[in-house]
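Next up: just one chain, as structure tokens, the form predicted alone.
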Amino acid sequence: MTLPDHYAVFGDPIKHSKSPRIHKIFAEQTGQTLEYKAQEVPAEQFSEAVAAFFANGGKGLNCTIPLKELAWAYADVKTERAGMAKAVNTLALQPDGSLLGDNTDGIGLVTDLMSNHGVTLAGSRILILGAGGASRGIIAPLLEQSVQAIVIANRTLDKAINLAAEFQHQGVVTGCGFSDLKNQSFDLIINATSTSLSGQLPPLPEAILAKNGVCYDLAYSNEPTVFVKWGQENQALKSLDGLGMLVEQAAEAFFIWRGIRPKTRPVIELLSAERKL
């Protein structure tokens, strides 16, 4: 009998994670023998927990809030997209014993928008709300889709400007405060803050969403987030949350670990149907 390879997701908190279920379905779908568990790991215990996991035969890890920057520092080798994001959500054990760090968040978002929802990114004006780690991981993959421009808006102006400056060699990226958004409109508004889950929204001016514009919240929950509701109230063509991105980034991590790409649409449809029950 073949013993299963071991994978896990580390985070704090982590009980809500759908990742073990997603990877279980991926494994069944592709005929892979593996186990995937969720483990609550506070930031101060991260290095010790990662070392123990791989010492005990672990093959790969996902890392979520608040561990992505720590995983970036821990990885022996980083992919180009992880290097630009300065955050790692996927660690993969290499044949020589080293740990490869990758970031699959951006490609997960782009795949969900384009493949699952038919959103055209080329030539679009994009507004990203927030200048934290979640924003950093999605900017380069969006720029690769030949977007017209990205504006990063943040409560702390300097943080938005500094983050934009890191990506200006790849495209038109600017940073501003929320008060600077007046008289602008965007084809796609992405909420990369965590505030919508607690019922809070950044101050957005009226008419900021272009006609047939799309809203996308990186967060997800069983009920529509306050940002998803804002998009619906402001006549967004589509107002989406991050469930599809979650599944797509997981599929990319699965491919890195196992060399086989699972089918995501059935998983997204299953999880979407369950939260409507």
Ligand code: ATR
The other form holds:
Amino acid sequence: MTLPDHYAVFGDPIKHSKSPRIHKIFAEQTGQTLEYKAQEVPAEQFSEAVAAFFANGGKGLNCTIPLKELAWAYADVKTERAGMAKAVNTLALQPDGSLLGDNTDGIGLVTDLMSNHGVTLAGSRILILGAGGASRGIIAPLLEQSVQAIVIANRTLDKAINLAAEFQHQGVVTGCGFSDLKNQSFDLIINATSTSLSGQLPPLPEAILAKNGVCYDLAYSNEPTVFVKWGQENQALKSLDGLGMLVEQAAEAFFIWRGIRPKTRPVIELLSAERKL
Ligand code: ATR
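Now the other one: the form predicted together with the ligand, given that the block above is the form predicted alone.
Let us now look at the entire complex, which starts with that chain.
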């Protein structure tokens, strides 16, 4: 009998994580023998917990809030996309014993938008709300899709300008404050602030969403987030939350670890159906 390989997600809080469920379904679907657990790890205990996990035979880890930057610093080697994101959500043990750090969040978002929802990114004007870690992780993968321009709007203006400056060599990226958004419109507005979790919304001028524009909240919840509701009220063609991105980033991590790409659609459909119950 083959003993299962061990994987886990570390975060704080982690109780409500859907990742163990998602990876269990992926494993069943692809016939892989593995275990995947959720472990609450406060930031102060991160290094110790990661070292113990791999010393005990662990093969790969996902890291979520507030550990992604710590995982980035911990990884021995990083992929280019993780380097740009300055955050790692996937650690993979390599044959030589080193730890590879990758970031699958951005590709998870792009795959969800393009493959699952048929959104055309090429040539589009994109507004990203927020200039924290969540925003940083998605900018390069969006630029790779030949978008026309990305505007980053943030409450703290300096952070938006500095973040935009880091990506300017890759495409048209500018930073501004929310009050600078008047008289502009966007094909896609992505909420990457942490406001959905607190039930608040950044101030957005009327008509900022272009006709047939799409809204996407990186956060997800069993109820529509405040930003998803805003999109619905503002006639978005689609107003989506981050459930699909969550499943897609997990599929990419699964591929890094196991070399097999699981089917995501049935998992997204299952999790979506459950929250409608
Ligand atoms: P994350 O890693 O999830 O991006 P973060 O780095 O703390 O978290 O960034 C949170 C983002 O949400 C920031 O852009 C923050 O704006 P500031 O840079 O001005 O702090 C934004 N944010 C949080 N609360 C907000 C609020 N009430 N209104 C507008 N933006 C808010």
